[in-house]
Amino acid sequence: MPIPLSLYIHMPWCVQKCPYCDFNSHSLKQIPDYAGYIDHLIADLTQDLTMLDHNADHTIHSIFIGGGTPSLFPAELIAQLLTRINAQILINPKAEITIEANPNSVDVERFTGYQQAGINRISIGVQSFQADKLVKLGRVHNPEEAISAIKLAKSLNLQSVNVDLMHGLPNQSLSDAMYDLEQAIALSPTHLSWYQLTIEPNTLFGSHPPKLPDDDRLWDIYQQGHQLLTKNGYQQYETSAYAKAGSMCQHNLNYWRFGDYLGIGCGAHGKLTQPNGEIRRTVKTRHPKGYLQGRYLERTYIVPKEELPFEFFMNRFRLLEPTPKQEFIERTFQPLSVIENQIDIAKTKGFLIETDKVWQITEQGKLFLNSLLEIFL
């Protein structure tokens, strides 16, 4: 089967940098040349398309516009961007097309325009519904704006609406965490990304760490939160993702299933399977200054064959669904014999169950995912 192809587009600017954020984002010091950045994205894409196998039929199956804060871009520029992409490479008419947005009033005013531009999935970065927690996280919206943003997005009858929500926040109690989840569930988004705050180096929290809940409280939050989400019709399908029936994020599924993706924009990463079976990674220039001078590709490299099993399973075992053995063969171009010993070790430790056709990660494997992945290093 042909390997699906997605497109990731990175918009690098934010109103201000959140203290926990280690993504490639840059605080606004002045209004950027948004239209000029769109021109550079298209030039970047044109350069990337030369790396595709021109004997194959390439269609974009999903697009994710992330950041930074993509909702800083006016809707008419997003419409222009999608039109110009489609002129370069066909976008499947049924493609899932996501834009990330902050729930402050300025960004929310653009939601209808994004839908008219072709966006059919909006991902709203809420993080918490409690004002004091939002202040600690450096967010520029309040709980009321978050609620209004979700309601508006839902009224547009999009394919899906995602809410990003954090747990394990500074000084967060179990009841605080459940309150946030209950607020989100009451608004009934089709998808919830519910993930634990982690302290990353090279962030403000990294140099000035806040007091976070201890491991026992984190476990209680996860267990009770998981039960609450499941009871309300949200199925966990990935480590930090829950969805109502039919609303799993197709773009992220392609990442986790080791599909291919083009990555354009500041700091974007790409993965492209070459005609000879090699896997090429691309990394784009991180800083807008260099990118806007036309220096797009920072580096590109072929993943060594011996590293492919780890890369495959690092992605694949984030998903809770069974992993088809045939998929390993098709995506890594390697026989099952190269991982036979590692699979046996993982089974012995209780991390995996194996059948003739699939591997299934166990509850033990979920809990000790890093230990499972280390077997394939």
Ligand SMILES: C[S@@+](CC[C@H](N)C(=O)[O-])C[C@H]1O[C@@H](n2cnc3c(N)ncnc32)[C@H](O)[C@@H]1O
Contents of the next structure:
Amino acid sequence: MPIPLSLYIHMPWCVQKCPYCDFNSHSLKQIPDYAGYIDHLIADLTQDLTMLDHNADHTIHSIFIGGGTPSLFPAELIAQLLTRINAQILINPKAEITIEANPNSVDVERFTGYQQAGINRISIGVQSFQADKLVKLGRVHNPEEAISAIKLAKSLNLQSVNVDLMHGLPNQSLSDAMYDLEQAIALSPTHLSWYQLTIEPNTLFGSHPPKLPDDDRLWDIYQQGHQLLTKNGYQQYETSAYAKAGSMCQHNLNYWRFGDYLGIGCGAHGKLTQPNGEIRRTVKTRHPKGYLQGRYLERTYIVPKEELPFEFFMNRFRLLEPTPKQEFIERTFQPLSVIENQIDIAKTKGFLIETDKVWQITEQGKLFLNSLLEIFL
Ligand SMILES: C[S@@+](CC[C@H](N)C(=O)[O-])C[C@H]1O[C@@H](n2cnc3c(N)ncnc32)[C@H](O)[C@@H]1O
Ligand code: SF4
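Please give the other form, namely the form predicted together with the named molecule, since only the form predicted alone has been shown so far.
Let us now look at the entire complex, which starts with that chain.
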């Protein structure tokens, strides 16, 4: 089976930097040259395409335009971007094409423009429906704007609409967290990403940590939130990802199933299987300044063979679905014998169940995922 190829496109600007965020995003000091950035993305893609195996039949299976705040880009430029990509490498007509949108940077015209450009999935960064929580998170939108953005996206009958919410927020009670989920569920997005807030070292929250709920409360929020989502038809398929039937995010699934992807734009990462079975990773220049001077590729390297099992399982075991053994062989180009001992250890510890064709992570394995992965280091 050919390895599916996706495309990630990074848009690095935001109206203002959120205090918890360590994504590659930069506050707008002045309006950037959005059109010029599109030219750079295309030049970056052109360089990347020389690294593809030209004997393989490559078409793009999914596109994710992430950020930063991609919805700062006008629809005409997103249309131009997709047309110019398609002129270089065929985008499968059925490809899932997502754009991330912040509630403060959307209106009817922009969303319909995105749809006309070929976007069929919109992911809206809501984080919370409570005004005080949004202020504490440094968000530039209010709950009403979030609700309108979701309603608007839903009205377009796209393939899927995702809402990003976070939990474990400063001073969040169990009922606050359930309120956020209930509000989201009432708007009926097809996909819900429900992340626990993590404090990242290189952020404002990292240097000035807010008071977060204790472990017992975090556990209650997770348990009850999970139940509420499940009861309402949202099936968990990854640690933080819940979807209605048929609405799992194809782009993220490709990452987690260890598929290939091109990554263009500031700081974007790529993974490209080479004709000889080696796996090449690419990392793009992180800061817009260097990137806009035409220095796209910061580094590229071949992943050492002995690290591949760990890399494969680190992605694969995030998914709750079983892992076909065949996929390990096809995606790492290694025989099962290289992990036989580690699989035995994982089974003995109760982290995995093995059948002829698959490995299934157990509840114990999910709970102690780091210990499970360490076995493959
Ligand atoms: C690439 S980010 C940004 C999307 C968009 N710019 C926004 O903020 O709405 C995607 C999502 O990651 C989540 N996220 C970002 N930082 C996080 C953190 N420190 N802990 C947990 N989730 C985080 C947020 O839910 C966010 O919507
Ligand atoms: S808007 Fe999104 S990407 Fe930008 S700083 Fe905030 S969380 Fe990060």
